[in-house]
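Below sits a lone chain in structure tokens, taken as the form predicted alone.
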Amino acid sequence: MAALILGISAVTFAVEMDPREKAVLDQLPGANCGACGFAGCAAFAHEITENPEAEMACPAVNEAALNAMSEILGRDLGGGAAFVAFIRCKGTPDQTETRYNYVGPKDCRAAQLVAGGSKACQFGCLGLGTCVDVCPFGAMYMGEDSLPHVIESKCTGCGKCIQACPRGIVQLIPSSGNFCVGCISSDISKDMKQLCKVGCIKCGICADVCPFDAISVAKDKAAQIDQAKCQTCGLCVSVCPTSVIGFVHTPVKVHVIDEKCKGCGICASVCPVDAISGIIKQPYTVNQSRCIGCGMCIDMCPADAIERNIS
């Protein structure tokens, strides 16, 4: 009888869903990651349907879904948050010191509770893959180097990995950016080098060569790149002695189109890594092993004779 009463009540007092809300919900990823600030996709679908002032806050929708929702609701929803995760540690097991052998749950948060983690560098990745486990989009994987890696094409910038990392190693940077420092150690260079061979040694060379004043370094703070100032020229990458500055996107190098090149030499003069050479009035060439894909030569070529390599 009680079940019957509840069933009748559910039908009697049910609130009919706006069909637009259902259509919007069908376009959302269904991961319920919470990156939009709501409890799940259903809650966000309700908000964006009922509130005409609500903005697109789901970072996981693709362009097709975004256009579909804009058409359903009859207003331009703009774009989602354009961020991608970056792992700020390059300390593989063979490059870092270990204090003890951890035996316990395969979870970085649990490992951190045991005397602060097994890795000697208190800022290094513990390598148990908790960030990978919590990613609702399959955008991360553990590499053979025992470190997590981000699949840029799948990452939505939801931030679940950030919440899961007990050491604050994961950072979200604009997807339009391209470089980030793979170290967060605040140990002074002398102490850090005893624990890790690939960390930031705070030498400041990257900051010295940056033409946009986008990098800051301190004796007790690893280099940091201001993404708002960075113009992705790649000079910092070319001079870093420990190769701790990493790419978010794989750089696409360039080549010269011989039949268009006038041999003016402007490209060679602006190349920050001396990757271009040639003889005046003859086609120039690009040394692929040195090119960092910054694109400065493309911007400056008056003959439109330089283009990026087709992958």
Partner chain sequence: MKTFKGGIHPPEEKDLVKNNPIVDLPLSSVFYVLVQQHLGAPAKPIVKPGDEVKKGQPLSEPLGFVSAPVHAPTSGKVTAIAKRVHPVTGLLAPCIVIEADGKDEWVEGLPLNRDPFTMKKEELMGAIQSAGIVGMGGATFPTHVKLSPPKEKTIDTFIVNGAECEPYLSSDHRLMLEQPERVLNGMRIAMGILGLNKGILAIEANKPDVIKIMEEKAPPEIMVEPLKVKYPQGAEKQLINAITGREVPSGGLPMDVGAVVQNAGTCAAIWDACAHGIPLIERITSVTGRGIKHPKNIRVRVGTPIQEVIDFCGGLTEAAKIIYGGPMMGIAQFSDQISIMKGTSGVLVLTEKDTNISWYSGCISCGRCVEACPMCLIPSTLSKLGEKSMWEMALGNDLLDCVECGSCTYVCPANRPIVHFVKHLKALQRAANAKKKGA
The other form holds:
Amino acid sequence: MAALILGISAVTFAVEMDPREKAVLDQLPGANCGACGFAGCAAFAHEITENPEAEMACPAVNEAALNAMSEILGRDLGGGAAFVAFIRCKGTPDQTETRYNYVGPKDCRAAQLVAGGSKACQFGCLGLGTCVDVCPFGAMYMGEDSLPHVIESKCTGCGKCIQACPRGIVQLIPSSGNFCVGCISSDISKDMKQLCKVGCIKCGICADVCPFDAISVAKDKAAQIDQAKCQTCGLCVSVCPTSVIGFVHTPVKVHVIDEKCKGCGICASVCPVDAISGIIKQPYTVNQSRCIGCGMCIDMCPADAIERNIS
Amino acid sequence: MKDLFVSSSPHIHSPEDTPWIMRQVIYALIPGALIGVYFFGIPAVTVIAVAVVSCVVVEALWQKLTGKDITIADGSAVLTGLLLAMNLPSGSPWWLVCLGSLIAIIVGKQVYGGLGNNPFNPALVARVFLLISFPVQMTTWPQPRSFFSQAADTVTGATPLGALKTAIFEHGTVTAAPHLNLMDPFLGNIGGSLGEISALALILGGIYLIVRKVISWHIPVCYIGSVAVMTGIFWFINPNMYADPAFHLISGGLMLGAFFMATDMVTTPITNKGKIVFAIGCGVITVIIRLWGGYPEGVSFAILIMNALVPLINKATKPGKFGAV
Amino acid sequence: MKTFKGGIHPPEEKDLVKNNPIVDLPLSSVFYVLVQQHLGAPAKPIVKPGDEVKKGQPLSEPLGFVSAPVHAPTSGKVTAIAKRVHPVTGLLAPCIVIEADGKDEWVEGLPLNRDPFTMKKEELMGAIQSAGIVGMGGATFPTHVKLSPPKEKTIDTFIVNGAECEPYLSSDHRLMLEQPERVLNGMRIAMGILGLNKGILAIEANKPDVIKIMEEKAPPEIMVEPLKVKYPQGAEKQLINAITGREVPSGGLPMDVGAVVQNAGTCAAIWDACAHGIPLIERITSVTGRGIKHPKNIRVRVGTPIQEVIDFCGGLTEAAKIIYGGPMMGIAQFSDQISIMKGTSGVLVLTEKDTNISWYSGCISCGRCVEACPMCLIPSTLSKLGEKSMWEMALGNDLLDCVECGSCTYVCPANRPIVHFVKHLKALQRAANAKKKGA
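Okay, that's the form predicted alone, but what's the structure of the form predicted in complex with its partner chain?
Shown next: the complete complex, the earlier chain at its head.
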């Protein structure tokens, strides 16, 4: 009897829903993280279906889902480039000074409220894992080193962690493999060194060597990599004296296809780390221990004779 | 100065923490437990020991398995075990007690997220589960005898409330029930659960808790008071059908329930107003079950039913804030 | 005896220091005067490194009405305007460093000797404002603002808060006992400014010596009102409620119920400013707790480095926590760079045994916090919401009515940092509001 009533009411009171909206909703991640600015995935699915002007605001969809949705709605949804979160602090408790013993809730935002946080560097990670707690995709974890780590394959770039971090040390960078400086300290080098052994010392070597002019650094500002200019050559990583520059994916090194190589030598001349050598008109070779996988040689080779070492 | 501690204010704290509260309740239960041991002998000691140990072990194992911090040091598992033991017949086999502990700790407490999050009193959840699943074992009441008596066989019999119910079913009147000297339940010389038999010992424990300000007077007084008033009214209307209030007050699990089970902080309202509503609700339901229900005793069910209503009571009895306009 | 609803009875611990007469701290050789020592709009330094300053000379000018200047605590030379740790925020803040010349010379014309009771209201207000007087109980709200309520509010009650309900502290106690005239005369000036012909001096009953001396010395228009010993008896809203029975409406100010409350120390400072033109450059502070060798009540210049204060009191023993203010609402310190401020009513050094550094567990719904809350809130709910950072829901649970007195946290058997959760929620709410405004 009750089932009958339920059945009837289900039919009677059913809400008309655009079938496309349902299909779009199925493609969205379903985490209801709110990064799109709407109250959950269903609300955004409704918006993007009903409003022909709406663009893809969900940062968490992958390319396949984006294409599927474009097909469902029959229009280009924009959006695109995927981002991942990057933690811009490498100050583990044994590398960075602590000012006092903090007693209180395990939440960085709350810890920041009492005496400004226990880490001596006022730009450093407080290490209580609020970013990890708020991540709707389980893409972060606290490491043994008391710093948060991002699981890049799970991170969708929704930006929840950025909002949660009281010290603003999380940055979104393109997941295609860009580099990023693991420090945001604005203290001048002398002051910073007293507090932390692994921060950016503003030496500027990275900015000097960057072949693309993508790095800016100042006396009171940690090195900053312009993600639009960065070509992921990785030269900065190899020269940084405090190893504070990190990357999303390990760069894949390259090798020369002997059959195709005409021995022109262009690759050797563009290589920023002098990893390619050879004799004119004979196949060149890549010194694997020096190669940083920047791929500049691939772009320049007229014979398409260089490829990445993908198994 | 690097070793200084920094936290938000306030910087001092009352010494009365959760383990302290649990300890006080355990102390307050000791007289009742001792009376149980005196009248039921070694089996009662066994039931208490098995219940306490199994509760602690189950809690530790569960927290270990689910990767949580092990919190057996807060004393709540010991207390749950002791309360469970006091709610069981003294002749309960060890497996029944262990099953009870398992239900109390896991189904009653841990699945909700541990101490503080359980909506129902864990010991009562276990007791009701056992009562429904094993009615025979759970209603086989060894009769009291002195700890020092040499009699080999344990005699079993009915509780006074059970005898009352039987009398009404078979003869249609309470006067057919065996006559009970009220001094016996007061001191504990009756059949019943291990820890509920002596009203005196339980009242002493309860008064200790009220004096130490572990519990407030609201719940015990309103619970017992509402039972007295309600049974009194019906007794006045028809003394043939209904037993007198004094009998209802000191027999059965009312004292144990009113002082120790209905005052469990986690599962009762937080405001005093709410506590009064809660306690009166418990009293009314207890009396309804005792007078007209199928079971002779209704304290456990009454408290569990009212536990379910606590969120609503809390909402309804929210205090008016200072400066409300 | 009058009191309010809720509250707690923490151990008073005042015996450590309450019988020690006020002593002067020897003049320090260097002073660190923070520019921001008040609540409200910032102030701007008006001296630069190398300047010679005299005692009582203004060092900053307020930017706005709700603001206050700071003054040179002694004569000497400004050596730097450096960034030093601010005791309230724990962050670096601008600080004027003065190297004392040892002469301790007054700026020209000070101290004056005038009769404030013949002065006009505007002159008195000007004297208070330019003396940089702020609430000396610890809240540091500029006093001249409190004494100038808007015209549409009728003020009929003036209460001076001598409750000193915080455990350990005795600075107001000693002040009222040793210098009752300063407090009473300051009170009369404030009453004159507010246009009232009566005032109430509220003192907790644990100071019978003060009550006795005040009853002897008080002029007929000042009534001495003993209060029940209970924390937070000295909280503004609770004090008004205890004395007048009125409740400051939610979100409102004391003046909404016709009341103005000033701290006893503030009244003494008002007297100094109006009668002698002396700005707020020194105060009475209790240096106490079991972590300090010889607890003392000291008269100390604003800007004195904390180390001098500690050394003067015999140094630290097993110090686990150093607190500016009392143990219930004071602020824990971590740095040796800090100095005494206008609002430093106490320097409390607690040992590990006396303080609370253990971890917290889940709420057991015991309701003790509900009983203790003087604002009749449900702190347990706020703490659970705080744990989950759910500030929007907390707003519906009267988050903004919490005065952070700490009563709930003191009694919580699960040791939950309820006040910290409330601060966290309020900070999240402020951040969200700021974001909304910016967008």
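Quick caveat, the model's predicted, so the values are computed rather than measured. The term rigid core refers to the maximal set of C-alpha atoms that superpose within 1.5 Å between the two forms. Numbering follows the first chain given and starts at 1.
Answer yes if the CA of residue 69 moves 2 Å or more between these two forms after aligning the rigid core, and no otherwise. Where the cores coincide, residue 69 still shows a C-alpha shift between these two forms that is 2 Å or more.
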